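The chain below stands alone and is given in structure tokens; this is the form predicted alone.
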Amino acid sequence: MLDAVVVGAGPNGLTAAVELARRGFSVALFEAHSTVGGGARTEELTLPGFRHDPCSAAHPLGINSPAFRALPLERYGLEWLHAPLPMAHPFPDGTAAVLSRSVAETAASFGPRDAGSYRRLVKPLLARWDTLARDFMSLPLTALPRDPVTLARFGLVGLPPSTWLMRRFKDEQIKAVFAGLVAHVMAPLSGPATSAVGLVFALAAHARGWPVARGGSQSVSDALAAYLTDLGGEIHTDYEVKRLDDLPPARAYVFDTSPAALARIAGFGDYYANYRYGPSVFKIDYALDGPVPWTAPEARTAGTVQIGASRAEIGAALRAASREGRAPDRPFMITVQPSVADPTRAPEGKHVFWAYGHVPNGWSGDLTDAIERQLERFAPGFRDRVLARATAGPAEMAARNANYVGGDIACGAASGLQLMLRPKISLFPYHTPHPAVFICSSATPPGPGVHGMSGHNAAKAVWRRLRQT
């Protein structure tokens, strides 16, 4: 009998494998694609030579991520490669605002009115920066905080809407910065602990930056895979799991999925019926002739591009695709240029690039032209550098990756008291009905992204069933 099954190859199921390994527990992962990977995956999605990642990209929360700094991934071919600047917002006008490793050049980058403001409102949280991130990221009871005094100042900060955050500022420029932040997790600016996902992806671009992994998002998978084979972990792809019987004996299971398909495979019945699942994307991989020819000279060196002219505009787009269950005319989108960090992504001379605008939840249209519409806005020209494009809705989303419901990336909608509390309102997130299955995917907290910390945190959880067992 093993100490403990995993199914779902995603980062978080891949990091908690890795750490139940780590601690002398015997282990077999089971995934039903012929890779590893889940949301960190890189392919050839459109020409020969140019290497694309069918989901995240930029990995802010990935090298501020506790649970992956602890872990040797170098040894195992994980590099981290900075574009020259983080992200960059650009503007209609042919300016932008930045977000640099440097608070001064960021602050400047938002104009003199609001500069102070700025310096004010991350310099005190970035001096702990370490601590508040594992504090953070740890929540809920899965660790003491090491500094509650800092974590209740994040607080404070944090848990109110993103629009009381915005009140500290007088310029539009660092208020559709902030809106663009927080649509990163395609939550309505006005609910709750939405000023906390803007600081926290702030702060990330500060403390570390918002790298891509050399060779692709693969890479972060990779370097798990390699590490858990090492510790003695058993991996076995190309294995559909539909029912716990076809999994062997263990004495815990450990879901890196939804919860739909927990309940479905786990016999829980409606369990998890009040848990709602969020809007989609439409994603564009593009292999490209040249550079993106950005008006704003910033956009031109940074890894990530914001594209959103104005608070209003963000906002607006947030509520088609969330609330009014259209695509917006103008979809806020979040860009990333791995080839400006990773010239080995793309032949020479060439890049690769990719963008997506927010969709309603299973949506069928194609919102192409309108994406291509907001970059030219942007980046006049754009159409004549696209040499191939690979499209993606939310089907697609979906076929690619189960725990996208829809084609939500977020494996869940992170908005209202889902944002915080997920995917039951829970002291124990990790749990389930059955004493011996857990959940470790991006529908616990901390929540969406690949940083790994579901799966380090559902792996505390299990560890302390099975020295109790």
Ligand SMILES: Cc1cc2nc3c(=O)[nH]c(=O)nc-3n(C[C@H](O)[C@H](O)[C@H](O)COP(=O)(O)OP(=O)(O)OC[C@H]3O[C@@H](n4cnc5c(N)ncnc54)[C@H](O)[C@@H]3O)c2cc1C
Contents of the next structure:
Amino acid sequence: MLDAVVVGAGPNGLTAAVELARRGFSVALFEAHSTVGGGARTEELTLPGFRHDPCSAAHPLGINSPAFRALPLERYGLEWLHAPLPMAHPFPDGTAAVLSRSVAETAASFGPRDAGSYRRLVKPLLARWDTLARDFMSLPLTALPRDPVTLARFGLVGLPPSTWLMRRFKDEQIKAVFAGLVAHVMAPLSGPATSAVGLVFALAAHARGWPVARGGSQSVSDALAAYLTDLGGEIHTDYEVKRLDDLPPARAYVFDTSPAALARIAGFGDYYANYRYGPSVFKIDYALDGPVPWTAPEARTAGTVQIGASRAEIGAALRAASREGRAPDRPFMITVQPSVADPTRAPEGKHVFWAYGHVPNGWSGDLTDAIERQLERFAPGFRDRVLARATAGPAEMAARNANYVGGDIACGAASGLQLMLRPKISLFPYHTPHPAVFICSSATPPGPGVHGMSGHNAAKAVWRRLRQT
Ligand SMILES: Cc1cc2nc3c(=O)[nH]c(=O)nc-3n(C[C@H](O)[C@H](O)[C@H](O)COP(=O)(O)OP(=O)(O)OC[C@H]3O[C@@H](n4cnc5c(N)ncnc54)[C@H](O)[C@@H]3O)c2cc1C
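Alt. form predicted together with the named molecule, vs. the form predicted alone above:
Every chain and every other molecule in the complex is listed next, the one we just looked at coming first.
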């Protein structure tokens, strides 16, 4: 009998498997897709030689993840590459605010009226970032935090809605940047704890940047998989698990799946029936003839570029997709230009680029025109650079990965209490009604993103049980 079986080879499933294997447990992992990676993969989606990341591309949470930092992933080929700027947020007048590694440069980009407030907000938290990241990403706590004072201080500013945090600032630039950061997890700007979302992304930029992985996000998954294999773990691909009986006997089962799929597979009935899925995205992967012709020079050197003219425009786009059941006229967009940092992604002089805007769960329209109109607003001449495009709306997202229910790439709405307390309100979110079955996907804290911390935290719960029994 195996010690543990893991279902799903996304970053969380792979991390859970690695954490168990490196503690001497026998582990086998089963993945429905023909390759490992889940939301961290790379494919030639458009033209030969153009290596696109269909899902994750920028990795502020990956490089700052306490779980990844404790693993020898560099030895297995993972190399983080940095664009000169982690993130830029251009405005229609041709200026841009930025998140830079330097707090001073970032604060200066927000304008003189907000620079001091920003510095005072982030500097004390940045000074204790590594312990704060570990404590925050291990919530809900089942042991004392390493630095309760900093965690409490972070809670005071982080737990209120982002709209409260924005009251500290006077000008539009910084408000639009924070609104955009909150929109990365598709949370409504007025939701509880959304200030924490914005702050974590900003602090991560200052601490270690928002890098891409050399060769593509697949390198993150391949490094985890190679380490797992070295530790004696087995990986089975092309193996969709439909029932527990499909799996070999084991002392523990760990699911990197949606709560809905886990309930179906393990026969948990309506145990997760109250778990809500959120909006989806419409994503375009581009092969470009040259770099994106951004008007703002800062955007040309940034790995990630947020597109939203103002906090109001970003809020309206989020509301349209999450509450009003329609696609926004002017989508808020996250765009990533990996080849600014990583020349291996495209033939010489050419570029890969991706952009997505939010749309309602299950939406079936085509957002290409609205996305490209937004891009032309900030990068006139963009369309002339397009060599090829691959589009994916909610249906394609859901077909790529069963965890994206209705195309929800966060595997569960990040709104209300479900932003932090997922998939149930519980001190032990990785446990399920069956003592030998655990869940480790991004439907558990700390939520979406390539960081492996849900897998790490779930593995802790598993090894505690394995040692008890
Ligand atoms: C378009 C897009 C852009 C994104 N951009 C970023 C970004 O820039 N930075 C970032 O940090 N994050 C980003 N993310 C989010 C990130 O990819 C996810 O949050 C992360 O991959 C979640 O990891 P996971 O291990 O929980 O699940 P997943 O990565 O979704 O992996 C789950 C795995 O389980 C498998 N599986 C599911 N059901 C079964 C079954 N029944 N049997 C066998 N296998 C099964 C799936 O095939 C999949 O491989 C993005 C996601 C998308 C879709």
